[in-house]
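One chain is shown next in structure tokens, namely the form predicted on its own.
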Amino acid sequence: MAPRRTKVYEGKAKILYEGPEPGTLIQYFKDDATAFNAQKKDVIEGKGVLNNRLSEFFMSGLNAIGVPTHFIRRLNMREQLIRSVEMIPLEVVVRNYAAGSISKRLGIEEGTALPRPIVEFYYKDDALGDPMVSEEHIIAFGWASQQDLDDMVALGLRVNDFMSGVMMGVGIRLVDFKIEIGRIWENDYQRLVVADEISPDSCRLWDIETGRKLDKDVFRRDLGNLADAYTEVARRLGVLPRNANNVTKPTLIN
């Protein structure tokens, strides 16, 4: 790895570097954990390795079923090669069960099955706390067009179908998740793709039998060891060997 790389962007959980070819970036997964808009912070050893592997697993699966993503391939324990995209400044949240903000906002008990998957949009702005916005706001302020919104809802629901099925198969309930979406320009033609990451940082995952939380709520709510929860998800999905212990101090090189 070249010692001097050009950093393009650093977020709370990842760093983007210039990629080896035009139109590519290298996405590096940090061990930093943040919650409540980075008011709560910690470093969870091994978290970046787990999220790199899990995001690879989900993005590869989506690519394989024809849902376009920015993911090209994993490079090593903490990095993956991705396509450079123009990010739409919205988070797309898909909810299957009530939890988190929808429970507080609408007074629905956590864990209640929703009548159908609900898609919500949040404006990406840390200073404002990523406020929820309506389609009316999005179109009025030019963040995305009506066609983009229709495509984003369709992408969110396809990701939900795929993720729900995969998780159900290993005894995990997909309560909700967040994706981010980017534009790729091919000549004058625009395509929307799933970008950022898909990992237990961006999903709520509950064990179907016990209700145990296997996602970032473990950190948000002080429910135990975050790396243990993520390791459990990775183990069940076959991303890590079943006998693997928590992947702190990883020795694998690939």
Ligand code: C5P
Given for the second form:
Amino acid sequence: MAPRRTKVYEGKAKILYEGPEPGTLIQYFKDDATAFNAQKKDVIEGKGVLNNRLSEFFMSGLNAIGVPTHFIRRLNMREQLIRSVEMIPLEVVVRNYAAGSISKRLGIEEGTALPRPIVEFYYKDDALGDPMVSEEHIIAFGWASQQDLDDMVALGLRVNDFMSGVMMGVGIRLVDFKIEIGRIWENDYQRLVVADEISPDSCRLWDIETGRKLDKDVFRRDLGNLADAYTEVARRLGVLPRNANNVTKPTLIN
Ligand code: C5P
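For the form predicted together with this ligand instead of the form predicted on its own, what are the coordinates?
Following is the full complex, with the preceding chain placed first.
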């Protein structure tokens, strides 16, 4: 259980608490899974532990190659210390292959390779169902500036290159993913950083050989055990020991 402290925000899959120092927060990963704007809900034992560790893996890898993120360090099985940022109210989706909403909207068969990575923006608003928005909307409504937009596209593509390469190395195709971006103010100067989480909750990951889905579509589409799929991703990345098979109580390597 998380110790008693000030809760700053509670979302569908995570809770934010006040951090130990100004400018920091503690991000707690819950086991709750939701899909279709929370119309489908369940508790998947162990999911929070896996996502905490996987998000640490991806975010610290990004930090190491100079892509700024909010991640500072993992604190324990379910919590990580992050920098407090001002969230931009957009979801940035990058797609390499057609799947999900782009397949539906444009009638492209799932799995079709796209001519180049496609970056899309969605306005974060549960009541509206996170509608897709254009750069025109974003600038006209003041959600981000033209410079922010350019930086967000660049960040999305750098994350895509990194994540695609890492996943390819373990036999997994990065079909698409979603990131959220925040601003950090340093005096009058702002910079954008990757925030929230990067995990199989927010990516589509397909086994290259078999096409097996190793992401939240397993839950959305009732394709099997979600924790098993995430455990497989973690194992391949070396985040869990190869012989770990008790998905409800994942063992960390360090
Ligand atoms: O549903 P759609 O095809 O637009 O999703 C694209 C990618 O963004 C998927 O990897 C999905 O998991 C992710 N996503 C997300 N949170 C949302 C919407 C999409 O993580 N609210």
